[in-house]
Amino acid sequence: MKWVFRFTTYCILVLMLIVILLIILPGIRFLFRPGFFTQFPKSSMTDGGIFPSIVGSLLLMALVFIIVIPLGLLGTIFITEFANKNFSIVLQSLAGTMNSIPSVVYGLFGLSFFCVSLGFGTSLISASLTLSTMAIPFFINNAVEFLRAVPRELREGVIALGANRFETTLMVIKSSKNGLLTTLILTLGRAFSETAPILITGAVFYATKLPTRLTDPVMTLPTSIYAIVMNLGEKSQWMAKGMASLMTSIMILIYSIVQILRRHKNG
């Protein structure tokens, strides 16, 4: 019975390397073509290159760790550390419902509320706080088991050698430290790759200069991908080939980094 599980294992293991085979290396070669990263589309995407996506993921991504980081963690050690078991059980069933909402979803909610509610507009900001609103959830999901491992033991001996609730609370952190950094690296490793929810709150097709403000649109990764194949002809689709296999490769590394944290973490 063993070598089926063992057969099963191995074969979803080569279709997995196979599909992500097949992502990367049709796009692979025009990575190396000069321009590709430092230059603007041209000629409706036949030429150029994808300079102005790079900078608005990278924006994206900045603004997204800025907003994660304070409320996703303060709202983690107030779940683990200072409410009631009653209410920490609620808080953390809220996050993990909003954690299964789909994208689009929250898509359309910051298209509602921040682009017309707020008045931001198709933008820059509100492509962020979007992104931020779907990854808070994801963030407190992850990090509560972390700071939960914590044995509680610990905190008992931090007290009793005199420490305040504030000082037990930064040697737990401290405790946890490689589980948050792993949490938050898979936090925006999930923001990176999302298309739904700035496809329709802060990204546009094309751009002929890069956003100066908050308020701007900005081109990005995924929804480039997105607008080439689905409005433009196959001379276009060679960068959306190039676009999907760096993104993957992107991919490939922010898990290969969490999986070397946990190695780490688990001695």
The other form holds:
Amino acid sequence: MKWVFRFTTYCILVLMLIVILLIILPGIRFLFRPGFFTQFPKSSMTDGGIFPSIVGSLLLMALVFIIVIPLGLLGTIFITEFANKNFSIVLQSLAGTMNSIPSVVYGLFGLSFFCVSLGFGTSLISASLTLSTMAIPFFINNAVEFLRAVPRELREGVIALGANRFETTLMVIKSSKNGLLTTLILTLGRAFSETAPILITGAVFYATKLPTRLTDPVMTLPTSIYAIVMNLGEKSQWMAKGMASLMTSIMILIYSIVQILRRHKNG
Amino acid sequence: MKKIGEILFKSIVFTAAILVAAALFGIVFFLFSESLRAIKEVKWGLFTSEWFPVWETPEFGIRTMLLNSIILTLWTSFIVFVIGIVVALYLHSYANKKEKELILGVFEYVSGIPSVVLGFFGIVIVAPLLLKAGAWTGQNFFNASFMLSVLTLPFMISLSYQSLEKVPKEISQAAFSIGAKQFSVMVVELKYAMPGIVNAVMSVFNRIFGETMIVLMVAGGSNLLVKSFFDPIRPLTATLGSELGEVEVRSLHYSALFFIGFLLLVISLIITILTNYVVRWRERWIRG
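Let's compare: the form predicted alone is above, so bring in the form predicted in complex with its partner chain.
Full complex below, order starting with the chain above.
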């Protein structure tokens, strides 16, 4: 019996390793091409680089970062420090429920609310607001555990020293900063790899210039991969390979950092 | 002065939390109100089998896509469930510490691969292999199901592994002490970990049902009911992904697409609520 289990496990492990390697290796040499990161794509994406997609993804992540940090953190603080028990259970299960909604549904919501009703159109701001709507519940869901894990005695000790609510909260955040950092990195990683919502709310397949205002549409890494594979021929595929390799390497980096942080926390 | 600051702080955090709750209601509201036009004008026609949104007399039947979605999801979750349980049991019962760390680490990396990259992988690597093996198209049910399994397996494994690890040591020791073999002990542990595993399976189901990029890229996109493993199919989410970019805002087609989204939302909410209910019920059943 043991050997059946072991065999299955190792088969899956090898399969997964093959998948990772086959994604990273074919594209990795393009990452060292001169100009891959600094040039615009040329002659229908058969030449040049991925500069606009990188800038688009970075801008998007920066905006998501700016929106998610305050709202996510304050929401989490309210749930763990201020709400009474029933209310915090309600809010937490709301966040849990939102976390399980398919990402394309967020895209639809973003399209109808941010793009059409608020009139932002297909733009950077619509895409980042949509991504943030999706990322905040994810952040709260994970961060709540870390704030809850701060021992009661610590809170009581700080209050006994005469700290007010605000100072107590600061202390709680400080003592769970590793966990919060992990959560933040994972949240950004998830927003970075999400495609469907951006595809609907903010991405264009080809832009000749960089976005200069918040209402400009953007090119991003994931949507460019999709556009190249679906619409362009074999000659452009090298660019998608390079981008897939880049995105996967970034995600592996993110998860490595998370694993290190986790180990650090456990001593 | 201090009092005012405290009230201000409290109201800021309160607003942030309420915004989250408002977002959920906003999502439900916007998806429903945008799909209202299709519900009013097409009525039960929405559940016929023909989807021809840009014809002279357009048809908006989603039945075939819905069935394809359900079949694909059920089949893939079943595969993921079986393999996931086996791997989780191996990690829990047999693997040593080094093995556990290595295997879970690799799976965590896989769980980080963006779904669009997995779709790309399905097109560039799996599809040509399938063609060589004799399938008449590389983008088909099998390919989609395979890539979806790669996407969700790490998730299934780590969730069921965690709930197996939470089974109290006394339970398995008690089973061993009355002479149970390793296999029977595993059955006992599985039973105890059931709430967590049910939760894992339902989440996997939910994720596969709502996953868009992979099915959009590798499922083939033909609106026919799947009859064999190598038939191309088009699930609900693939239609959303491919048609939303080009549709005229507030047209009937737009509204019909929102109806699909609304359906996805409702199904996902039902699954989530059901999961919570079942998990709580099983927990009570086990722990008395």
